[in-house]
Amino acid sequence: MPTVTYIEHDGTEHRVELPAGWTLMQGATLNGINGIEGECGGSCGCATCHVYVDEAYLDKLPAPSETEEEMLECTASPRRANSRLSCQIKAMPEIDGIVVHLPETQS
């Protein structure tokens, strides 16, 4: 199972291994994780799961949909370079060991 690190903005991490096809979003919240909501369930309605992707990893995601980029124009903390929603982002092997940092606020 691919392996997510999430990180608080206030520093604490968490490890996760989440089934390949989840979303990094429901590995969140299934796992209690905070710092992301995920208000519209992962519908890419809202932009409550922004997280910050590794650049190390950028690279190895696909391209963000039309309607993730409108999405990430509404998110709470300020959006950068590897802004994502985290709704948008599959646990698949090529991703094992991803590291996420979450935003000081999703709304």
Given for the second form:
Amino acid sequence: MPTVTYIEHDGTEHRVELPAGWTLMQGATLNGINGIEGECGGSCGCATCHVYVDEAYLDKLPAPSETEEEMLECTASPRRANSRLSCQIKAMPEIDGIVVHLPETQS
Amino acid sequence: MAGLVIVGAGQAGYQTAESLRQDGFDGPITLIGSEAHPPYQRPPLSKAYLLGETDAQRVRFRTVDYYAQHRIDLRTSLDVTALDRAVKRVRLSDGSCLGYDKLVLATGARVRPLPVPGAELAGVFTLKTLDDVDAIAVRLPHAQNVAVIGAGFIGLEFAAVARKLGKAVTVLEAAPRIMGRVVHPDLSHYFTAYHQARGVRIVCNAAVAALSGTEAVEKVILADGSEVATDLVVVGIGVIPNVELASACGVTCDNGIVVDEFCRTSDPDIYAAGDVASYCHPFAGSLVRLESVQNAADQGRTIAAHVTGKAKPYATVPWFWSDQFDLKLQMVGLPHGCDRVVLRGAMETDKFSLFHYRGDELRAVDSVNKPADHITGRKLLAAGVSPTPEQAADEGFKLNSLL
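Alt. form predicted in complex with its partner chain, vs. the form predicted on its own above:
Next comes the full complex, and the chain you just saw is listed first.
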């Protein structure tokens, strides 16, 4: 199973194995990782699952959809070049080992 | 210490428990759910779950281990049958009793039954719980003609899914237009056309008189005598708040359990949250009972904050959403009493928003595939900032610049 490392804003690290196809948002909420809310249930509608993707993995992800692009303009913490919504990132073998940093606040 | 007992393990009940631990509450928490499943998110049920894009495990809020790890005594398949306020105790369906220091009623709402002959036939479903959807999923692959009774969010979301799966779909709505209770007529018309263009048959002013069939449902009979052949019916005609536990022991109810800004009921040791709670929302200015994820979650957080001594009045501007086909409808605010609606964007592009005004004051924003307008609308309404109708209508004007 692909491994995902979530690094909270305070530096706390969580290494989690996710079944392929699960989103990084689902992996975080189901494992009780603070710092990802996912209030809309993962329908790309609330921008509360914002993450900063480690640069080494950024190019391995499919480009954000138009809706995700628009939602990324609405994040509570500043949008950066490596900002993505974790409900739109699926755990797949290609991104095994991915590291995401959680922003200071989601809402 | 008897601790805190939460009746109902839906969105509001779960959120109360989660936030209590997050906020440092150290006493015992018992979370009682009538369903067999650990707490889960309902919104995906009528959409991604039915399409097989997610599963029962992934719709859970947390893994099962979470509850034990956080000393939340999760008790499933259990109902609370009576409440004795004098001795601060609830009676459970297994015959046992449980004392409480503080009680949270997050009992939710139940689907309004269809009051016609034949409503109990096999092949007739409601869509609220995981078990409901699992039952639909067993029958749906074999169904040809799906009938949806009630054109609210649930009915239309299901209609879109059934259509995507290749079924012939008829939506029967008693009112003159779809989603009439919650959206502006312009949006009803837009969504009607969108569904029709994708092959959904929509019949408004349709009074269902009976369902009939020998072993299972075969047709819906309307009051005008017309019939709709069907082998699967989903009924989504609204919900009834589960107030009985509270009303039976004299807790004040008025279309729900009445709560104050801290979600306290008329009994200082009893809170209520979610679909069952009726609240004089400052944004509405009158008692409202909101059936939404946002309301359930925020009221759960409000209770936790109050219990842990960090009381913060609940005043979030209400927001809702519904996904139908590839339309993302997001609503914020309450458009009641509005006298002017302004269109931002063009409906033909399937990306637009309606800004609702009462006089010069912005009261609500409904967005279709314009999530940024929705989020900006939330910020504007929370801040009490109203763009002029001209600014709202001008897509070149950055609404964010007003904040």
